[in-house]
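Quick heads-up: it's one chain on its own, the form predicted alone, in structure tokens.
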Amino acid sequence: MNVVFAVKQYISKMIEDSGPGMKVLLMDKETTGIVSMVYTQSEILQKEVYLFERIDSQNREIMKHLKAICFLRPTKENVDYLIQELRRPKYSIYFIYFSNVISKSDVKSLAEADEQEVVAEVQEFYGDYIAVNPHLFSLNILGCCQGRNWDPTQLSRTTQGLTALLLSLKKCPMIRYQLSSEAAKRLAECVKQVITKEYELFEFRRTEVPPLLLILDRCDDAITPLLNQWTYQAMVHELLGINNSRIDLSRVPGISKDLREVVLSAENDEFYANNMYLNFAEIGSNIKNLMEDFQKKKPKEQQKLESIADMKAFVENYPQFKKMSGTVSKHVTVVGELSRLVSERNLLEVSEVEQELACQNDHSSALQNVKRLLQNPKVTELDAARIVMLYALHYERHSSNSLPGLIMDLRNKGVSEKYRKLVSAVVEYGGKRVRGSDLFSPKDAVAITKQFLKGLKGVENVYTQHQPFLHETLDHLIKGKLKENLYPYLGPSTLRDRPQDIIVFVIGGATYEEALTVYNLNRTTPGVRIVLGGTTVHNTKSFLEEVLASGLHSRSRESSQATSRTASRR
């Protein structure tokens, strides 16, 4: 179950099926992103695709010597663009691939428009999602719910994305969903409807143990997306933001022109592939080794260009050398910027307090540390707000809850009203009333003992104590212990054996910390394959936008006014 490989295979097949000759790849806004995640431009150029065009761009030239490969989402808008294109074709022949199921009536409309008979083929290739890592996919949807319920447009897009993923991995799963979430049940029903309606597409070779789709809701764990991260990929997303593998470095002080935007892709960057899950301290020493390696290779080749043979050797190695030099400067820049932000924003100290709020249960120590940090001028508005949010979620019903005072401290620190209001919005979004699970207190004797021993032994790393709630959920699922009264099956049948192929989908967005959890479980659990997906992949900023978009903050405004009144009384 490798989502990058699945999408890559579809694109290779499209290009192969069109045969030899020069080609143009015609895409829409979304499929452009889908393709760019799995192929670089230079890789596609080697397959005789010399031009990349958007179907919605008005001023494309007529180029009858090119074959057109069209890879489009089956939207009404795209079908209309294609009809216009086929009435006045710009290319010699068209191979049309839709990224999802296309209706018969749309195919009929296309056939009627194809008066010049330029269409060689129309097919469905189910690459209708963004393949981020081999075991992680996203639909790039921010703000999927209104209140507790789906935005209808986003529900339809998510259903399409999820069913396409199942088709591309050739899985017809049993479905379980989080009972405490109305949105999870609704999505489970929509996916089931598609499987029933398109049953011929889902007729795959039966496996002994059927695959399982587990649908969860972000509301159940609002802690994970609020934490600072310390592994490479997660940290880059948290501090710089990854958008379809691209990182915008234009704000970095003194950045050179060619590094204003860089691509981090494990597919064609060996250093990134080897380091994306390592923690920041290890990355630092690995960068140093990469630099030394580069230095060793560099001077020798430039010193000894005496004979023709030397020059020939240099030129032959030059593309590799150039690639290595690009990799070195890119990672040195990214890691340099990360460490600048860590010291500028005092993130080591901030993260230590975050981890205490997420993992320990000592209220008075937590409160002291939060108050101390809020006095620190280096702590940014975002970090101050996130610490108070974590406090509000953890100690929501604690008898000595001091949230009104902390909100007041935020105000005195000059934190904007937007962030202050978001504190109560986050509690409204993922507080105790909403959660189907208990995020904070260990549930049974075994867990309590574990926590006690962990406390005795001291954690290997104070900054990475936190395990996403997803870890516990998947651990129980793999062992066949996930409670059916909390995560029921859709429909009458249940799984007798332990699941082997698991697809987990998080409504409201997954995180790179959860992707790391899945990566580790895949590595350490023989016979189990897990793929994680979400409506998007969050960092703290995008998660807070998700909370804002849900509109829950407007309901909690009254409560935040009440809080400030009690605060002023104090």
The other form holds:
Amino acid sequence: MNVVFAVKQYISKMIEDSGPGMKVLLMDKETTGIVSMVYTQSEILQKEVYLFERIDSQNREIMKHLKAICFLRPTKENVDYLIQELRRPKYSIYFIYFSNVISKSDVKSLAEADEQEVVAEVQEFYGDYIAVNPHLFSLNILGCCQGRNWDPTQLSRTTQGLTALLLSLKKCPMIRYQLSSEAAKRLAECVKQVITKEYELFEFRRTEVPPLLLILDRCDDAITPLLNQWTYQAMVHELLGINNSRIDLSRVPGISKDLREVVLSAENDEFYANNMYLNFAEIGSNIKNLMEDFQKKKPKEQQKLESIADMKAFVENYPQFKKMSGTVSKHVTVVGELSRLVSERNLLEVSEVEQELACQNDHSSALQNVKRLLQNPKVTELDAARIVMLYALHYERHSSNSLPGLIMDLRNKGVSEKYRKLVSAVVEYGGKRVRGSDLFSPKDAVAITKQFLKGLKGVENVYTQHQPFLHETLDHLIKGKLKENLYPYLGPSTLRDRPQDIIVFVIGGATYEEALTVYNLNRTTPGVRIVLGGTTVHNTKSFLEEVLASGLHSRSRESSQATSRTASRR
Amino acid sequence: MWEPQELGTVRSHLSDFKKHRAARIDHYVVEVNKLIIRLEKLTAFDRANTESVKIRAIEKAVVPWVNDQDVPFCPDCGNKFSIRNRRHHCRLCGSIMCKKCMELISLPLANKLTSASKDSLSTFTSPSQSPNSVHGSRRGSISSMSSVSSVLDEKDDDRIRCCTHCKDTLLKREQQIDEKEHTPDIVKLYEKLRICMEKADQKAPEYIRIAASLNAGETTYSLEHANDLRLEVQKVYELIDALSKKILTLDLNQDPPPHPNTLRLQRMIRYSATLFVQEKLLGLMSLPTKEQFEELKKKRKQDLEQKRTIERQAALESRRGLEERQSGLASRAANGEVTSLRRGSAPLRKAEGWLPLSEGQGQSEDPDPLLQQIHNITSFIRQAKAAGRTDEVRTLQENLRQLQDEYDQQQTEKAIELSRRQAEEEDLQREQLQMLCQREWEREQELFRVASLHTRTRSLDFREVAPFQLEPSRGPRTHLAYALDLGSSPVQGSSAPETPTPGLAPAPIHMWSGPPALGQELLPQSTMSQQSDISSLNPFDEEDLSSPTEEGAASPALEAFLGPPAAVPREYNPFEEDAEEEEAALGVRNPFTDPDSPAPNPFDEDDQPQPRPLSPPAPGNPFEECICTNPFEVDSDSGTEAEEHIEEDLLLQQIDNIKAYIFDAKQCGRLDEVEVLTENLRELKCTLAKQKGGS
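Starting from the form predicted alone shown above, please give the structure in the form predicted together with its partner chain.
Below is the whole assembly, all chains and molecules, this chain first.
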């Protein structure tokens, strides 16, 4: 269950099947992203793929000495473009791969366009999702819901993405969903429908324990995407933003030209692969080691290359040196920028308060801390707003809730209206009424004891106390204790044994903190393999945009919607 | 953490697609062919010298012309036809259009189209065409009167009128024809580039392995060979660099400049070639100089000896237990013989003194697990080699070497122990021997031992000798050193077991000759000796300085064992299925059709009218024909020798040809040609005479 490998295998197969010769890869906007996540340019160049073209690009020249590999989503526009392409072929031969199920009628109209017999292959290769990490995938959809219900186009895209994932991993799962979310139920039904319709595709060798697909909704845990992160990958995403493995560093002061945009990919960056799940302090020391290692190998300026042997040695070490220097300068820049932002935005202090708000139940101390931070001029608008949001989510029903006062404080601090409105929107999005389970107060005796002990011992790291709610859900699921009244099965059959292969999908987007949780669960629970997916992978900013897009920010509309929702549920 | 994962689900729509396309294509092909056949008919006669009325008649016979009255407006532009805006007929489909919408097809284009499709398409659809044209001629005659007026002022003798649709279809067809015939420069260069890259991919790992071995002070490969190989590999990289540079600058100064995508393609190819060269070339480690190499060798020898003495001491203690177990085994009836023989042989070998490094190396005939392992690996190497996976072969060879080191050491220790105890034990052993040994069996044992001894010698000798003797040619040596490395190891392994199982036996033989049948019933040692004895097919034999005597010793024994008739028919096998490299090795290394050798060389019968060249490297090389295809042959001395002889043949042939041409030219009265040809002939004769004088 390695999603990166699954997609990579598909792409490799396409390239292999087209045989030797110069090739061009013809893609659409989305498949370009999909391919770029699993292959680097130099890697794909070695396979004789020299050009990358968009099917919708008009400025393509006729190059009959090239073979074309088309990897496209089966959308109407793409089929139309392809028909045009085949009527007047620009390349000698076409290998066509659709990333999902394509209708028979589309195949027919393509066949009729191929009068010059240039098509050598038409296949469905189900690489229809963005493989972020081996156990994390995304669909890059921001704003999947309108109110509490699916945006229909996004629902169909999500269904396609999720079924493609199942097909690429060859899993025909049982489905469970979060009862409190209408969207989760709807998606579960859609997936089930596709599985039923395309039953031939989903005929896999039966495993002893069938795989499980668990569909969750972001609104059940709005806390996680609001927290500042301290592990490398999550932190980079939170503070700089990762978009298809790319990081935009152009706003970093004094950045050099070739570091404007860097790629962080665990597939071909060893340092990143080893450090993406480590926390900031460890990365600091690792990057120091990396630097020292590099300094040793670096040819000293003053050390002249005197003998031929010197030169030889230098030339022989140069490629490694150059590669290493690329890695070093990239990570040094990124980590440097992270630490600059941490101190500039006073993030240590902010994070401490966030963690307290997320993990502890002491209202008065929390309120005091929030108020203190709001007075701090170094705390940015976003950080101030998120602290208030966390407070609002946690102490929503608290007897001495002083949210209005905090919002006043926000206004006094000069926080824009957008953010102030978002506070209520977030509460509406993920507040107590919406949540199917309790985020903050532990329910069972074990958890209570745990928290008590934690309080006694003190925490190891104040900045990483928080465990995403997903951890508890998955833990229960693995142990077979996940309540069926909260997470029912779709259909009559239920799973008797403990699940082995689990696919979790979060409507409204997953986070890198959750990815870390899944990574750790995979490592520590033998026999269990979990893949996490989401409509997107959020940081706080994108999460707030998601909330904004769902249109839950105005109080007046919200109440009417809330009533209609409760009504519909009954 | 991630278990192996198979390729995800796929679904093909190709058959569906092809079904729909076939229906469509049939229609399209018929349309195109129809047009081309008509075009052919229209151009079949001499248009310039035919009256226009006649032309018109022919044209109307080809396709029915649409009746003028039926078409009041131009179907393409919608203009009304009148006296001024007159009707024009498409000669290919018979439809009507106005002058503005009319297209013309020039005769050269028509010829191009018809000649290209003559072979393939026209034959395919012409039968379906005939009824159409018959029908057409009748209809045409009816409408001919009404368009007589338009005939008068048309003087398009060298062009054929047609409508836009027909012209479109034909132009598309022309494009297809062009593409089929035209290979752009970039493709030619690119193909060359890929060939070079493949070559580099083959050679570089080999070089790295050899260089690593040399740098470690091992003597498995020769330094000169490695140097040559390095040069060769570097040349390939230079070629890649040059080719990719050429691709980069292709058409760069053309006007108009090429499309940006073409430039991008060229840049990308160059970039990937640069990456390739950077990655591979700069990874090539350097070689030690001669002096350094000597030092390295010395150092390694010292290291090895040091290690060995240390281990020997340690092992002396620990071996006692094993020794006791072995003597326990020895007292048992079956195994007793084995051990006794082995023990008896130890001092003998010492006395012979041809194992300089260790006095009792590889003597144990026990079914040792190490031996088992060595065998397995040998056969793995063979399989990997057959599958062409050089990486694996390399790792396996490394493995094999380690195992052999280990085994040798173990054997050394055993031998020391044994020789120490031998005196006390000998009496006891003798008794047992007499009681249990049958004479026949004993003789066989003796044979095996002798055979194994001498193969061993050779294999060892080769490590030292072979590479240095092969200097003149570069290419084959690559393979040779390779073969030596592979070859010597299995011999060590295979010579050891007393009673090889059929499964084990073929393994070493395959290394040399290929046919599995060969080793099936034979014991490996005897097969080896047999091969070398008869025609020295085994490349190891030629260099073996001491081989005559040893072979002499081995072969009678063999004959006694096998019987001579068995040997002769078998000879052919190895060569018939021989691997290319071996042929190369043989060809170059002079498969010593030893004049003294009593064995008949089966290859003498090859038609080889030319006297054998005098130069020793290729006397009577019977493989010339196969070798010519071998790319390495070009480099070797014997190759050029051989080429000259072939050339002589060619010369004669060429002279005959030219004579025939001259005759032909004279007949046709093309005097200038005759002159050129005579000149040619004279040159050829000169060359021939020179060559004859030279040889």
